[in-house]
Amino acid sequence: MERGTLADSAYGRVAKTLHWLVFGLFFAAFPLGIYMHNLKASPEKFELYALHKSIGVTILTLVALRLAWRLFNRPPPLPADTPPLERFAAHGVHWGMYAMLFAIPLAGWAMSSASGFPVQWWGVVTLPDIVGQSRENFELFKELHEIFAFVMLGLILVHVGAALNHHFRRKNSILARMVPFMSIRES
């Protein structure tokens, strides 16, 4: 297909595959972290922490794909009208939730050897301990795991702004490049 074309501006099925795999499990990680953080000890407690954990490791994972992926197919353009500081800042979210997207999971597995808990990943593989076990390496670790998912949600919520402001404001198709269910419109 000749580049240029509408159907060249939309992000292909595997793309939107691992954008919204990720976007659910961030979306379940999150308030499930919110709750577990505060229970006693207990067996629901720990088989929450052992979920979480899976879920982290899965986003960690999914996002590796979806890197690899993009290295080889490249996003659509944005529209040429865009301007400079808003290409500049759509590329800084986007670079910046992919950063957190790896940084959240991380710091909990860290957190989590920092504890002498091991992450197992969904009950089948248990993964290697990344730092030391530490008091010290656990509250680090546990205050940048809490601080990144909060810099991922407020980048989500400013991704998910532009995205409607492109479609509701200024009535171009960036929002349907990535919804399945949306078709593009020429802008």
Contents of the next structure:
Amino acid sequence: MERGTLADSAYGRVAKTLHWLVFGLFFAAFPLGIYMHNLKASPEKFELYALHKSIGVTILTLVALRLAWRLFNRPPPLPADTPPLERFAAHGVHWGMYAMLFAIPLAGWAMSSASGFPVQWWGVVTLPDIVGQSRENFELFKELHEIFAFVMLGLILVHVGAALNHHFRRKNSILARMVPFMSIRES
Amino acid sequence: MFRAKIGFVVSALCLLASGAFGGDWQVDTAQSEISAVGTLNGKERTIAFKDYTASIAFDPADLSTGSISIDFDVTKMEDPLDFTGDVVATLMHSSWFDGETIAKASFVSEQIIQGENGDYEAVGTLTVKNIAKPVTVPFRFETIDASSAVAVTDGIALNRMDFELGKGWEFPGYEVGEDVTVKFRLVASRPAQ
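Write the structure block of the form predicted together with its partner chain for the protein whose form predicted alone appears above.
Full assembly next; the chain just shown is listed first.
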């Protein structure tokens, strides 16, 4: 299949910007989370926690914006000849990632609330607590925060794998329509 | 016989050391609480001091004979919300209590005076991190029975920076309030007189 024959256009500038911003922020927050978790208590550790939380709240906000944007700016459709199973898988992975991008920061926020650390966003806005203070809540949301993060990582791998498969094997525009400055050739 | 004598001498020394004959109060630490309430990102956070030794002489009828001396081991503090251990570890950091170097904090009264509303005030010196500051401790004294009583304070307002607690520990994301309120409820007993 030639590139450009499937969908008439790429994602818009706003959708692309939000997609890549969230991508970059996730890959900043994820390794930071693993690294800081193992540090000994020190000013640096708390600074990194503060940074991690601010990034998380930023992701939550951007994903909410992205979804809101999507409501009024429908993404380009999948190629018409996409088999039903693949179509289902593509949508499943996309919505799974949206769900995780909400669930991960919310679970982190709940963890902080449970342990009496109200979340501050870049030191500017203090967020209200969303769960009560208790060890049970803390352990539960800590577990969920970690599980969701790894589920997200798995979904990203599938997502990237699929995009690369489209680009290099099927040679269509699925990847190009989301990558900035990558042109979609019209047939 | 010899053993019995030794036993008697040891018991007598213990009683003397505990001040029982002097009418001093023995604090029941299992029933007592001393805590500091601060704020973290605007939310109250309480740290409890779990290891302290109090030496208290107090007679409401004769305040001039009263004295209060409390030694704290600051390395033995607890935060019920510190599920990861990071908070107490932080408080032991050199920016805070510097527990590894300076485990001891103390309050020593110079005089006890009558306060307002029937309360009392212990005027003395609080030493934390080797920094001594004059502090007035208001407290209520309530008799439970002939041999036991409780001393309670609703709060001693302190500024942690006076003792350089958390000095240099300032960054966005974790705002620790400078105002700290120390509270205590000491349950004590002495031989009925």
